[in-house]
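Single chain ahead, by itself, as structure tokens, in the form predicted on its own.
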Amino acid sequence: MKHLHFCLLGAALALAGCTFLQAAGLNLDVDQARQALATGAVKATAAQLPIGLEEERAYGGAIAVKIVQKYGGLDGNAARGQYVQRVGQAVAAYSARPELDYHFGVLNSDAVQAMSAPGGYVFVTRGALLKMRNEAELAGVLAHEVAHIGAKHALGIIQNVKSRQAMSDAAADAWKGAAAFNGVIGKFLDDYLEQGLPKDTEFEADRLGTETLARVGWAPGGLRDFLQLLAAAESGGDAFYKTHPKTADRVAKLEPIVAALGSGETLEARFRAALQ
């Protein structure tokens, strides 16, 4: 069955995939999110209700805009971005929420970082990408971020922020306005961009992402191997280490999971060719 999945992976990578956040600028999806951020065009009738898909996309799109702005825009290498997009789409096809419209982009930053936003937005920095040694490592990092989206880790935090803020509002209709929408985004980003998600959700995303690699046919140790590489140079000053648990702890938790999942493909040659 793993070989069948890997054949499907090859077919997915042969497709052009949808392009997102290309060097020419932000596409319509993010333009719409920017408009939502400015106008508060979120169709929520009550802050206490679970966040639906349309609202998730609005929040996620607005967060994606902020991430792109914080990390200096998008990397100008279109071929590199398209390759990440195709690998990401193959990951997403075997994720917990394959029905989402996923978008993958490379951030124009030499920092080592990867981030995601609700609704299907996933980013990796150029600095992280150029440290990777094969496709399994790239897929592992993307699978970790896709796992956050699948498990609704960030969305749960946004829901809590939204509910707490609503308790201080005099009228539920306030949630139809731009100020309330901007307030939720602002409060979430204040913590997320500086501190990251809770440690338990990071460990869960490591496990879920690693299991996804095995289902598709990549070497399940892809994420672990990349984390081992980073652990050797761990420093408290780097954004990645400030927003994630200690790398050695993540590696230790992944070891038995990887061992139980068997082997797979690393695709080092294809990775090198795609990044030339």
Given for the second form:
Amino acid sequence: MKHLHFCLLGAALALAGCTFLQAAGLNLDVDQARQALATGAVKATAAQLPIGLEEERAYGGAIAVKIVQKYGGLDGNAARGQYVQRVGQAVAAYSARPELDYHFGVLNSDAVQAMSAPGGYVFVTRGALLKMRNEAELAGVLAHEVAHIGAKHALGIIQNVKSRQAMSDAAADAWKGAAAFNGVIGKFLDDYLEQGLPKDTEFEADRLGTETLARVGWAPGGLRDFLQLLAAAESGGDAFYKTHPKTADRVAKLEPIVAALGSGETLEARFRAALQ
Amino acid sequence: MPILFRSHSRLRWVRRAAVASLAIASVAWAARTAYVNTRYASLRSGKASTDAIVEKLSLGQPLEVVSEDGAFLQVKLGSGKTGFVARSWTADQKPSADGFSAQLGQAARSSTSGAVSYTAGARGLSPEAEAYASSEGAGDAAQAVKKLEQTSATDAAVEAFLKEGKLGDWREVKP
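Previous: the form predicted on its own; requested now: the form predicted in complex with the partner chain:
Once more the chain from above appears, this time first in line as the rest of the complex follows.
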């Protein structure tokens, strides 16, 4: 059971482009920098620019397509899909990046997985959904994925991949070229589809997601409880989030955070009714 | 006596300066602006989630803080309407131009701040993503993602969902 995870390096890498332009003696904001590049006023490689929203959505869309392809398409149960969308949108509305258009889908797979891609794409497998016991657990898993998007974990890595690629065209929209775009996506997927992301990004997404749970009013222990359930079933076998830190370690790190956040709603009855 | 007179005079100036400082501080405090940092937040007539909604607030909307009271802010809108909003639905920071602040996102759909040009951009798979899907033989998956994008829950449905679960803006916040 492999978990596609596309997350973290974050702000430091995202700021690489700004540093570059400042080093060139310019003091431009992102829009100004893009304009300068577009008009040829600055000789720089487009790969150094921070990734904007249009570009983020393009990369995220391509990654989302690969996720859906890998997991056999989307689950055909409309009621399940609609419920997950509502829980997901409720999470996203109170997340760090509520401005994005998020899309939540159930994958047609019995594996126990959840994953996200930049730009607002979040997926959970049918297998994971059917293992959950209440809405707080579902919200916790979705909040973990939304936190990856909010913290731009995957986007930071894509930025790094771009920077390492020899994208010689200085135009601000050089990323739109098929060769450049496919190259970045291919490299990103090769590196992170199987091996996952740095452990600290997973711990950070656990923490941020749990804080979002509490903010909205769900039981803050939702994610922790689901991880505990999985940890009990792991016993050295094929683990949930194979590419993640050990589940027990994640649970241990979440314990004091959950304890400090008080109580909330588990909404078990609504969850069961929706999944019937 | 002249010395004493000068001393009284100094005292008066000190008093005036203190009053002026307090007035300036008061004006500065009264002018504090908070910004809505969630997609679903309401200005209510009181602090309870069951109190009447005066107006629904928009992501990134600036709020003039009239007073602060624990978990709530009493705020005034540009329209002159006043009411209460949960402090946790607000942030002190103005949205960044990129709209990517970790603390506060910017209104993609209904910003009233007028301070940010950011928009959420066009919906749907980009031409680049579609071309990539085609090159990978993932046309069916691309169609599935496009369908997913077209079936997202509406704001009304999500608000009703939150209200039913007593979540978000309908959560009972302890003052």
